[in-house]
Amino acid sequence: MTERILIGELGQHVGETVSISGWVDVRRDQGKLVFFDFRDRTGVVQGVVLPGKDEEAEALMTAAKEVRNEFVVTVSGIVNQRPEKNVQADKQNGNIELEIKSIEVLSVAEPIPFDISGDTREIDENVRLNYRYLDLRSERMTKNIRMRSEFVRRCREFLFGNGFAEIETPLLTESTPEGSRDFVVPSRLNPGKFYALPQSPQQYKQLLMTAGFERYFQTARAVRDEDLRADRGFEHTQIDIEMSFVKMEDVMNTVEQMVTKTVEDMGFTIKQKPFPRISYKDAMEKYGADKFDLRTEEEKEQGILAYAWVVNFPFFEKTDDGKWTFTHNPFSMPIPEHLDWLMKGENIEQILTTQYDLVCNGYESGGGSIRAHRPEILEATYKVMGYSEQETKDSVGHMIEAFKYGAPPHGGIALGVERNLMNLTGETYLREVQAFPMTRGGQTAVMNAPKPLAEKQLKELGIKVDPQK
């Protein structure tokens, strides 16, 4: 059996007989000649079946006329140099053509429900997601998902090169105040009790700092039951980073170096380096929001990336019932000059936090802070929010206990993979950079969820469903 050659490597095999495998991208039957475009993960090449008078040639022509778009095939043929007048310089493999000698159909394809040869953006969302595996074959979607993989790979390589350890944290955890509603999972072994899916690895990564790992990261899945919108879904992925013995500048500089190297190595241009830094107060006064787009119209057309840091956020804000709550998360440190206010519970509205958000092209692309690493600081935060000692213990008692055993100063950040890919691709919907996103109504792609559980499953979990709701 001839070894398979990838389509992207065919230019190295001119004059040779090769075997390729992939999909029929296009078939053009011109009577005496049948042309094909074949594709695999590395690219596209044109092939042609030439007329002949012997039985073998006639059988090949008959087989070629039966093949349709999206059939999966193995094709053998001779890689020929195209005559100069037929060279298509603007196309991959535009200077070669495969003279087909045999076609083996590995899998037939029914007519597909929508056209994937062009941009599928205008196709009905539910249809696209129902057949997402077809949608992902389109050139734009393939490019987006592969770019996502490259972005994550390059970030990971940077972090490994700078002394970080990749550590996974649990998916089944405790419901904690991260700022959004939790998705909960019933426990069969503990009827009436529930796990929560992580909104972020926030507490675990702080515990890893307490454990002495000093530099941690993971590409973490995060799940939040919050209202869906163009740039937000129930699920997302974040490059999660935490560092010990650092101040704000250390974390921000490390992340800035990682982002700069990653996107520039991917061929993108950054508007301004170092990234500009603007206070939350100034951002709100100048742009009316804490995420903004610093590009000109010309720079938008050129795909320029305009990064900036937003700093000096208020630590607390008022709730509808007049109580204080955190603006980002309760585990942050105030800026050093406001620590005394926090410990005394004074000037709450003026306390600023060590939060830093990375914005790019109008999107929040990442957010982090220096963390509280002493138990009394975390206790003071919860006291400001009106928690009793027992309520604080019930909520974050495990963190307070851990910090009693020597926790280093630490801080970190989470970069949203989807948000960053939206910046790189120019997409305006998060679903365009996820392989299997949800619909606007929270329905899964391809599979039918959410849906009712079988009565047997409900009994095992000790759950009764109110039919009125």
The other form holds:
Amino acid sequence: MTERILIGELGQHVGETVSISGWVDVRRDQGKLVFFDFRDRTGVVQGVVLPGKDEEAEALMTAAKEVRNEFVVTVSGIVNQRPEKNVQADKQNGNIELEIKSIEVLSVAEPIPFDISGDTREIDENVRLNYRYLDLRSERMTKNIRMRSEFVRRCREFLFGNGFAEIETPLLTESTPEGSRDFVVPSRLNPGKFYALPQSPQQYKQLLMTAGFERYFQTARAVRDEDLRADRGFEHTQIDIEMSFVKMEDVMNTVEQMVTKTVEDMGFTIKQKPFPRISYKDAMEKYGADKFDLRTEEEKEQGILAYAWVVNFPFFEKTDDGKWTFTHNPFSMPIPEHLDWLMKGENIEQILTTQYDLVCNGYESGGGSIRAHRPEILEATYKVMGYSEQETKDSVGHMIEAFKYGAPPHGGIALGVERNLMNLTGETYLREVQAFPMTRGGQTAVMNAPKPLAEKQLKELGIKVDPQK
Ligand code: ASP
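We have the form predicted on its own; now please give the form predicted in complex with aspartic acid.
Everything in the complex follows now, all chains and molecules, and the chain you saw is the first one.
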């Protein structure tokens, strides 16, 4: 077997006989000639079967006529320069053509249940997700998912280049006091007890700072049982970062550098550098929201990225039953000027937190804070929220304990991969930048979850399902 040449590299093989493998993107049967577009991960090339008199040529023509769109094939042929009048200068491989000498069918394909040659956005969501692996073959989806990979790779490279270690944290963990509803997992070994899937690696990354790693990151999955929206799914991925011996400025600058380098190297233009900074109060007055879009109509069309930092958020807000709760993150540190108020439990409504949110094109693309790294500060936060000593211990006792043994000052951030990709691709739905998202009703793509468990599994877990539910 001859070596496989990638379609994207065929231009370097003009005049040679080569072998390519991939999918039949389109077949155009013109009677005497059969044209194909072949596709692999690197691109598309046109191939042609020319008429011939001998037996071999006739057999090839017969074979070519049986090949259909989306068949998987290995094709050998001669890479020819196209005649001047047929050159499509704006197209990849528009100046060459493969004169097909043999076609080997590796896999046949039934007609695809929907058209993947164009934009699949208009196709029924359930159909698209049921056949997501076909939807992902469409040019737009392939591009989105590859762009996602590139974004994450570039962020990773930046972080590795700046002394960060990539460290994984557990998927089966304890329910966190961070806000949203948890997805829970029953424990077979401890019937009646449950793990929770992480809403974020928040506590573990702080423990890694306590452990002395100083610079951590992870491309982390976060799972939250929240109502699904255009820009929110049950699962999302975040570039999760934590750093020691830093102040707000340091984290914001590092992230700003990472984002700038990443998106500019990907060919995007940033509206304003350094990213403008605005207080929560001013943002609310000016835009009526803490996420806003700074682009003009023209800049929207040009795909420009308008980043901004929002800072000086209130630390606490009132709950419906009149208690105080945190606005963003209970592990945050107040701004230095307000630490005293927190410690004394004074002027609660005026206490500002070190939270910084990164906004881009109307979305919150990231958020983080400097953390309370001394036990008494975290205790004071919980006291403000009305927790008794025991309740605080039950909730975050392990963090308070950890901070007793020399925790460095630290802070971090999480960037939402999907929201960043939505900005880069111009997509308005999160599912367009995830390989296997869920339907609006929370059904998994391709596979059938959620579904009932077998009686045996339920028994093992000691779970009885209420048939009323
Ligand atoms: N844990 C926070 C989140 O997931 C991010 C952070 O403060 O680092 O939103």
